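What follows is one chain in structure tokens, specifically the form predicted alone.
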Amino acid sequence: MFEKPLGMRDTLPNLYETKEHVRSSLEAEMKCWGYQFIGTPALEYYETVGTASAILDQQLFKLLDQEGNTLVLRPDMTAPIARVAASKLLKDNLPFRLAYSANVFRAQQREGGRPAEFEQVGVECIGDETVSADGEMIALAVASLKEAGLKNFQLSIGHAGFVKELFIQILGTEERARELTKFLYEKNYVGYREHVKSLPLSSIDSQRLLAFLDLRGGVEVIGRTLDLIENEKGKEAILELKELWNIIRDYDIAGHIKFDLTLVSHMSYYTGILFEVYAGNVGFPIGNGGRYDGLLQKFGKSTGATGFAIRLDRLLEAIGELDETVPVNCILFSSERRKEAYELAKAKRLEGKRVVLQDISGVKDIDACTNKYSDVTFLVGKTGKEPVE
């Protein structure tokens, strides 16, 4: 009878309480870096924002308007800022940090555990195509997450150009790097290599698509990149990731860092170096990012842009509960004096503090509300020294 629809959830105080804090503090950390937070809002065309997402058309909640227009509840955020970007903001041709904290909205046909709707608080840095942008991104994400208190996570690195230009030079057609491409995503390394195994490649070929699956690890890995491919556009994929990895050496966050040239996004509008974010206890990426050139295209506006989103629900299943509550005072009172226990609430909150009006006669149990708050107060009777039965 009080079922609610399939992938929703519901927030009680105390997860409430811990998602408002890590979400305030990842807040925080990207306004210091310049960030403007920006809010769009949930329903959006499914000719504009629902197509030039990159998410499914059967995740997408559909619904008609009174004109008969599809609207969709959007499936996720950079689409929907690059719309307002590409029609409101790029028009003195410079780089916009915007920033957002926002519910999207994906369907799933077996719940599984996964939600339906999902928080998401993340940057898109909008006119800058350069190397130093994608950096900065993997920096202030780095900063975000310790800001946050997560203290354990790696940020996994690769390029989306590198990957399709080697498919592409070894197999000859876009669609047949899909069909691969599709393996990495589902991170069915067995499947990959049965495929690889099948296909009508000489023997150099197949072994540079197997030697591919090798190229995770430090900074090492960039090099032996170079011994796979054989196209300029693969090679400067090559050179961007040289060039991000001097970059993070100067942000000194190199001890988070780790290449991994097989990472895929089944975001397809990826065209350059893209990212994940991985923490212990989580069995999925809590964050991702990367650089999407192209979308803005779809918009009228062409321009390079990149940024990253954290899953709230991951991070806060990553860092786990607080460890200090927000302490809450309770004022118990009788009604010879309420009005002095509203004006100590008044004084005690113009300090800052959290405080409970509770007119005593509506507790049945002192014990457990004394229990249940850091402070209690009494101001019960005439004096106030009277006993409490």
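Positions refer to the first chain, counted from 1. In this text, the rigid core denotes the largest set of C-alpha atoms whose superposition between the two forms falls within 1.5 Å. Please read all numbers here as calculations on a predicted model, not as lab measurements. What changes on going to the form predicted in complex with the partner chain:
With the core held fixed, the Cα of S335 is displaced between these two forms by 2 Å or more.
Remark: with the core as the superposition reference, the CA shift of Q36 between these two forms stays below 2 Å. Put the two forms on the same core and the Cα of F212 is off by less than 2 Å between these two forms.
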Second form
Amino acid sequence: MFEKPLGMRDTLPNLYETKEHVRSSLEAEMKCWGYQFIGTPALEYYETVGTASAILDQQLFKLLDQEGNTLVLRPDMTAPIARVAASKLLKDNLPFRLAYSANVFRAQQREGGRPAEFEQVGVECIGDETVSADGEMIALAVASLKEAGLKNFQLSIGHAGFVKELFIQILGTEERARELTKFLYEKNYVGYREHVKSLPLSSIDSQRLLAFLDLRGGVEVIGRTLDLIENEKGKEAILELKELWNIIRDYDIAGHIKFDLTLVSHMSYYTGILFEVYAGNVGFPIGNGGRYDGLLQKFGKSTGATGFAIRLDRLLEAIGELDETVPVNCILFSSERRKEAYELAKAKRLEGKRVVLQDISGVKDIDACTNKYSDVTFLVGKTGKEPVE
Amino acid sequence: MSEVLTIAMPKGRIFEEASDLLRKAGYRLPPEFDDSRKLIIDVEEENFRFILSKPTDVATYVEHGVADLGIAGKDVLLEEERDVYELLDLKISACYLAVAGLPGTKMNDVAPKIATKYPNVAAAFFREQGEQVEIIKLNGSIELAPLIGLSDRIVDIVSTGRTLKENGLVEYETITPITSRLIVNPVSYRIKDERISEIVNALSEVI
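Can you give me the structure for the form predicted in complex with the partner chain, which would complement the form predicted alone we have just seen?
Below is the entire complex, every chain and molecule, led by the chain shown above.
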């Protein structure tokens, strides 16, 4: 066996077919919503896209070009798209709706079997700071997953701005807020509680920080946030969530939605509403998204943006194998009847059938060949003779 | 009742204390639960499925979502750094991670050797101390290493200190206290949130 680099995978025909089917359903829905697909290079400068990306530095594949510049294999599509949008597209100050399906690369430190290259299908809505745009992301995520055939899934929605404001209100400085956020990011709630108890806080404030961990569930969660937050920006975040809930109801997708304000997908990347997508039978999120108003600034444009990405490999795991395989016909011919075979193949292909043309003298095992295809036609020997086995 | 909840339990030392705790929290576990040799135990009246696994594997099962919940030692969580939520300190199976070695010895100046089951924890600890060490990963009988000259020190969990004493070793430094934690898969935590909150609340009452 010839080995592949750690975390790299081949896609064999069956999986390729399934993948293509799922990908095109997602893409079709995104196109229906007016999103335009774009492509960007696999390699980007580390200095710009690499550092702007939400992906941790140690997960980046880095290499040098001939001039000695550090390059990265794109670890996500959001940063490259922000680069394109900031430099080329955002001229007329209108919101821009872009989509992509592309392979991204993230080095895996542990367990070589995990994919280091995987495909993401996603959208970015750039230049729209309204909650309507956030709602559109959630609604489009739901619609495209349904279109792809996924039945059982849930989106959990949080708000990075709310967490930040609540922590700053109680702890006073951004640095202390960061320190506490880190426990959430690391999913260490035991550490979070111990840290809160170790801080010199009034019992009300300390209680608020502990109660924060329970802000999970249905829409009633938004009501409960009101007891915790006092500052203006925090209240704005709650208004956004309320508005978002109305939008979700108008899209008629409330059945897929839960709220979880403890959701922290990244230390600093997201700035507002954010969400993760879960399917019951897969142990990892199959997609995530949110508002990242700071990113465009890094490319010299100060405007808001929001988006989401679906991980195709995990979505495939959630959907399972496709039942139907597309039938492939085979025409086995000998040189005497070659032209006849070509014409038959052409006619069948025009009908949209998949046809393999195979010179019979190139087949060593006829049985293996007839087993492989759903339908085999023999055009062998002189015209008019019976097919030869 | 809602869907089945799968709980990964560590075999051995922690198992008994963990099942006692679940019983105290009001869950009816059958009496044969404790000495069963089965690896999968269904407790239908509670709608639980228990998976009995090696303690170090609990976090792996939970990370991959084949178990919704798990009970795992903090030592395992520190070593494995799995992507799971650490929800509760169950305060059972208390012990600590420590550096030990033969009494009255100094660490080799050049490249002291450290034998341990916890290479990541040990490496991080000595790095923070600015010590340059060579880590030797062993899978058991760690106390043997200094006795036969394999290592200068060991990093291991200590509960009563008896094993160390019986092998003529002494503690040099405490790294961190260890107890068992309730961990949960990030997807289960969101999708099965109501049942999981119920368990968390029931357990918090009796810790």
